[in-house]
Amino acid sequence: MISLLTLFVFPIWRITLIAPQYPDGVTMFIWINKLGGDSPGVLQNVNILNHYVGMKFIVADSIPELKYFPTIILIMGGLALLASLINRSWMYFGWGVIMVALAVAGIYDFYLWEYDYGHNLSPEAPIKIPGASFQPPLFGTKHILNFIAKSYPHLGGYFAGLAIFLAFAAWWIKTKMDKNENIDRNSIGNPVGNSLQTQA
């Protein structure tokens, strides 16, 4: 649960744009509930870079996911706490499956967000290249004209992945423990059979 809730502390993802006018790059961070950068004015600089090729301005208030994702994460955090209190293997497994589904849905949503910004370009852009798109990479590095775009998970994303891993690890450990307890219980409940096996 703690690993999951770090999404409110650390960014999930980061996108860095490197261009001649920004040789050190400008990095935009994506949190579960906001957008920002490694220094003040980063979002404005990213929007300036995007303006040259006609991409829409990135405005946090226009992204509805930033409003309802926090609620989803809080619900999943509550379910994680409930699973640890009830301590049943199927609950750990179910929680992990739901988190994997949410992660896949979130990554796909992120792809659609990038696609929209990279393809729906303004006809008034200073730089116009017919048929070109400026979609940043979903994961990795991509050259876009004189830009280099880098897109990778950040601390929050890694901690969320750790939470999923720990859920499946808890499911596996709890399943083994339950199986061993059943074996021990059956052994205690059948002492005659055990004695015959020992004599044989």
Given for the second form:
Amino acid sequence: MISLLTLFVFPIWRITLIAPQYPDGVTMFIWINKLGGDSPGVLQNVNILNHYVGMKFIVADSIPELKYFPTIILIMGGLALLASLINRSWMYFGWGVIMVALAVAGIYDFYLWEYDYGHNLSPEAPIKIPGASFQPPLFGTKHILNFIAKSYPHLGGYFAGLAIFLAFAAWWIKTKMDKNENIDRNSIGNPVGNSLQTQA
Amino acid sequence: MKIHSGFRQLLYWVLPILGIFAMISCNSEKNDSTAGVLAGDAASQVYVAPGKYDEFYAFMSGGFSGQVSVYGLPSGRLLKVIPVFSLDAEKGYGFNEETKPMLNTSHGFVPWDDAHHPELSQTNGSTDGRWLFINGNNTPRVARIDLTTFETAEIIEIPNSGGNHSSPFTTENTEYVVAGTRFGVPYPQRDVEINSYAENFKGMLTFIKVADDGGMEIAFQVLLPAFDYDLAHSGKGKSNGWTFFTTYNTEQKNTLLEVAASQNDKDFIAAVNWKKAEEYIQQGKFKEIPARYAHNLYSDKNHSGTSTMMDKVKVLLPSECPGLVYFLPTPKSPHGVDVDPTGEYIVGNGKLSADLTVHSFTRMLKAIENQAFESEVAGIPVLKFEEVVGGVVKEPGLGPLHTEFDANGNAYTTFFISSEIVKWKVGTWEVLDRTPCYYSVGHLMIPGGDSKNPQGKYMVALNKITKDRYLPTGPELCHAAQLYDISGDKIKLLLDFPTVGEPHYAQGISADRIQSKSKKFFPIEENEHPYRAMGEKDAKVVREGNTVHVYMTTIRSHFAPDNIEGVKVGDKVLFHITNLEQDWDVPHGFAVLGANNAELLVMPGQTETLAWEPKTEGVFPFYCTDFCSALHQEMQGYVRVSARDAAVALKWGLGEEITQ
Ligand SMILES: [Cu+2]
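Given the form predicted alone, state the structure of the form predicted together with its partner chain.
Shown next: the complete complex, the earlier chain at its head.
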């Protein structure tokens, strides 16, 4: 659960643009609830770059996902807490599956946005390159005109992954323990499982 | 006495002749030194690969350019010219409305000066990279440059002064920077016969207090006889609390000084105890006298300068303040006065003397204690020469001017006439090495070489004459700097390069003390300029009588608004340009046809104002002057100017029909 809540502290994803004029790169961060960069002017700078080729301005307010995703994450956090209290192996499994589904949906959604920004270009763009798309990579590194674009998960993303992993680990351990319990009925509680839950 | 002056006459003939010989001999040595350079690894020592940084910043005064130039060492690459006392059309300095107040003085707008001595701020006697101070010689001023922005942040005028030459040398924690008048002037300034010099003229030393935020304020002045106060340096370590000023023209003459002011065998170094001065100020032993002087301050919040006229100063009279000032007799018109890193030795570079005189601070204190005075001048005790002198460097060269120090107890003195730098040992006074300069070296600089902690493995000679050193450029030739390696026993010439204006003095500092603090842009949300436009939504045009305020923004790559109508002949149009960029190295320029001033060069997050008074009807283009992006050439617009009585309404716009 803590892993999930870190999503509000750390960005999930990181896109870095590198070009000769930008030796340090222009780094954009995507949080669960906002967009930004490694310095205050980054979004403006990315938009200035994008406007040459007619890409839409990236404005946080125009992306509804940034509003309802935080709610979903809070609900999932609540469910995680509930699961740890009830402490049933199927609950961990179920929670993990939902998270995986959400992550896949989220990444697909991210892809759609990237596709839209990269392909839906203004017909009045000052620079037009026939057949070119400016879609940043979903995952990995790609050349876009004079830029190298790198797109990788960031701390928040890693923590979300960790949460999913821990959920399945908890399910696996719990299942195993339940079996052990069946064998040794004298054992009480499951300290290992509990400690895992607190971590998760 | 007759014989003596006859000998002196001879000397005046001999010195220039020796100078000529020295130059000729330099010429003949030139090829040898070039060969030496090629044979050694000098090239690799000054080679800073493309994209790599220099190890040191060097700040060189522009002399009669009035500015400061910034070089990288060891490469000698010019990094920037900082406008200080002179107009700079390139940056709009002194032309835009915001910086005009910086050049205000009690004589009105003074758009030029002669800048001589850059001085870095210090903490515990080490250069700290916060500020650079520099003196304006002609209309006495001291400027402070902020080393996060490399911009002039403050200029204070020095009253009761004429020719602010012995300035702005700092104390070891930048408690004060000083200013000493080179020319005696009537005190108070008034209409008197020039011939009444000795009677009516005075010489004033000024102590400028520097606050923790850098703010300057004239703390007090010390009224002295009308000698010419030439240079200064403050004590350090054991001598912290004292500042030393050289004098010439102790003869107090006012005509044909080259002869008249060279008569006394010894002039003075004035030792001022500024800690004592603080006590006297505390005790109220000062006279508050009327004095008009400007204090100009620039703010990075509203990106504007303000000029305040001050009206009084506190003056201390040495005759009423015992222990405040002592005179140290020093042979023959000493020019530079340089204190070694330990604070013990005070070098008086007697420019017409055959020897180099070094005073001992410890002996000076002892002489004061024993009242070893040889006389008194204007109520100021003159210490006995033989009681204060700590050592003499015998016949090191001709025409000593300045001395700097390395970290190993060595001193380096420039000799103008013999065009060379001589290395000698502090304490033993023996000459260790010498190297020619091309030609006629004035000041020299070792990074930290006038502080408690010299950093230098390099030494820079600042040469007045270049003659045949570079491709000729007509009658006016550049001045030059020469870089030497002083890390070994022998001084080694590495490089020479032309400089901006006349570099008198320079300061050097290791790059890491400045580099990381360098500002990249101004946060737009902190912009407090009264005519800022915080976004394109704020762009507008407002008429107030015959003044038209244009609130204009820039962002790659357009102005907002870029079409303006309704301006009339006879209007004063004020273009207030706010650069909305928030990225490093993205200034936008602004120029409009027929402007009688200059361009604007607006840094990201800044607002600057250009005044434009169109004289004829027509449609006039304006454009961005700093190549800002791939669409820079499209960054342009128009102002329509109509007849005074034309019924053309004020309209403006961007990218659509222009509206009211
Ligand atoms: Cu531009």
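Because the structure is a prediction, the values reported are computed rather than measured. If you superpose the two forms and keep the largest set of C-alpha atoms that fall within 1.5 Å, you have the rigid core. Positions refer to the first chain, counted from 1.
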query: How many Å does the Cα of residue 20 travel between these two forms when the structures are matched on their rigid core?
result: 3.3
